[in-house]
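Take a look at this one chain, the form predicted on its own, written out in structure tokens.
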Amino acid sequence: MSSRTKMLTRRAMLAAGTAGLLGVRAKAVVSDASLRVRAAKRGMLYGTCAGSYQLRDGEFADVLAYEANAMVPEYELKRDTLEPRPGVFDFSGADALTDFAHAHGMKMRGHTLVWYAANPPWLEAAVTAAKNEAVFADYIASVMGRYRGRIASWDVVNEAVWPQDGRSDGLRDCCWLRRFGPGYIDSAFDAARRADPSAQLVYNDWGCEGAERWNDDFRKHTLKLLEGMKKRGVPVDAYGMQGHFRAYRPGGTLDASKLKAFLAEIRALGYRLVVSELDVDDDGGPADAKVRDAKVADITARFLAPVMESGICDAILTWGLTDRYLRGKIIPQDMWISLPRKLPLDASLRRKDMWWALAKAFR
């Protein structure tokens, strides 16, 4: 049998058992109906951030593989990890995801270059006496060069605004800006292009999904920072939108008219659209999980509406498939029971309504 017989035997098996696995919905269940080929028929992304341990578990490297066309490290590419000592590198959580997404066709996202946390202890104190912005450019040559051509997509700068921080930029005070001033986010872009002038770049943030005012000095601070790059030329091929929403807590709220019109500015200044991390986090929620459930499954609907509805959206990517990884780690069965649902599939791999949104969502 040749290795192309077998994995498409594989892939049919491999539907089979998802099909028995989701029995509740098992007719609605054929060898299309993955995120993976709801998505690709509208032209997008499903996909999901995962970190190579999860690999080990191959229940859930299958399932994977079958739902999703698209993924992102958890950790495994920001800088703590790759970088824990000047110079010294450490890719191989990156290269074994890579590797997984490139063996069963799906596209590889990285995420981040340049962002105010998760950055090594050693970092803060180099930036603070660098004689120039070699401290993140050579970064980005390094690590965008090694996977050139091989990840498709990448958070050049991630969470650069905070109005709360009271600068008339709405900027983030971090060691960045007070290093190089806002500058370095087009220097961040200009060295990511050089280093793959083929890969989408993308700026990722947060804060622009909700409904309360200070989301609304978020919207403006952005749509100020996107619009400013815009007219200088900077390389910013996409916005990427992280989607974290709380479902019984303050802050979760969703307002879908403020979301389309910030999405219409998006779209007229030539960006597309990645949402980047979704999640529905059911926290302070009531015992009854099918109660829950619903109520992420709404809030992901009316999320995605208006995202589908905009017509500039590459790719739906949530923070994780499973429920299974919610503590950073392999969760014994015996603890599944009691473990948030936030995601797609719940820790037996099982879709919940959230999944059943998402294939609407593409529908």
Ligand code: XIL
Contents of the next structure:
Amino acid sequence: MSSRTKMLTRRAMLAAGTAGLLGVRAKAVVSDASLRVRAAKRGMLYGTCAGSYQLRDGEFADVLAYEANAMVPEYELKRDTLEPRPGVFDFSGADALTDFAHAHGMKMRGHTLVWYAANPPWLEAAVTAAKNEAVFADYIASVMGRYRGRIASWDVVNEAVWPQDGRSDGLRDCCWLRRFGPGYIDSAFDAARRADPSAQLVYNDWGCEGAERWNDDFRKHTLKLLEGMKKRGVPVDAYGMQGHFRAYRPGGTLDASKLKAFLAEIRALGYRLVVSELDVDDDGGPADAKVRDAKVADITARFLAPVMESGICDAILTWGLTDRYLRGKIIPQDMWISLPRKLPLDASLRRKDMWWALAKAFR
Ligand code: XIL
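For comparison with the form predicted on its own, produce the structure of the form predicted in complex with this ligand.
Now the full complex is given, and it begins with the chain already shown.
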């Protein structure tokens, strides 16, 4: 029996095993089809971020390939990992993840090319001293050029809105803005379109999900940014809505009517939507994991309902598939009990209420 057949069999057994474990729940949903199968039936993608170190965890790699038809590097396409020294690149992690994705029929996302964070220590001074936009335009050309045709969607600019910095345009006061003005955002997308005309170009951010007044302000500034880019003919295809929630801490609220209205504006502007980093942190919740899991699933369901109703969502990616890893580390089994439970599978790769909330969203 070929290794691939073995893997498929193993995966099928795994799925059946999971179904068996959760037999009582399986009745609630027509089948135990994976999230990637359910998403594909809606013409969508379900995926997750991952680190190349995780691919060495065989049982995780099997479940990853079984459940997801999209993947994004959690950190291995960020500039601090890619270009630790000027002009010296390390693509090994991104290559491993991209090869794995293509070997398992998954679409790859790229994250992220221009951001205020995760930059190598040498970059800020280089930006400040930069004579022109080559400091990001050449980087975009090099990185996107390497994966041309192999990475289907890119977070070109990440988290450029931050009204809390007090600017009238609500933009974040970061090194890129200080050196090049607001135009750095347009230029980054122009460079990205030139680098890979086939890629979906995404403006990715968080802050528009919640129900608080600061979220209202965030949505207003985000829509102004996206509307301006559309008017100037800037090549942005989609809004990436990260979807980080907290179930028990302040700032975890969600108002479906505000979300629906916001997504209707995104649609009216002609953008597609990518839910790019969905997770629901259960920190601060009660000791009973069942209660926390149910709350996490409830927030997931209440967020995805307006997302699915918008009719513009191409992909839903969670910011991790299993609770087993934390900040780039494999956590020893005896510590799994203490881990956050903010993702679809628990540390033993069993489907949690959040998994079922995603499954129902794709129904
Ligand atoms: C996070 C990673 O998950 C962490 O491991 C890392 O320490 C910091 O960055 N918005 C983003 C993601 O766009 O890149 C961030 O990922 C989470 C917030």
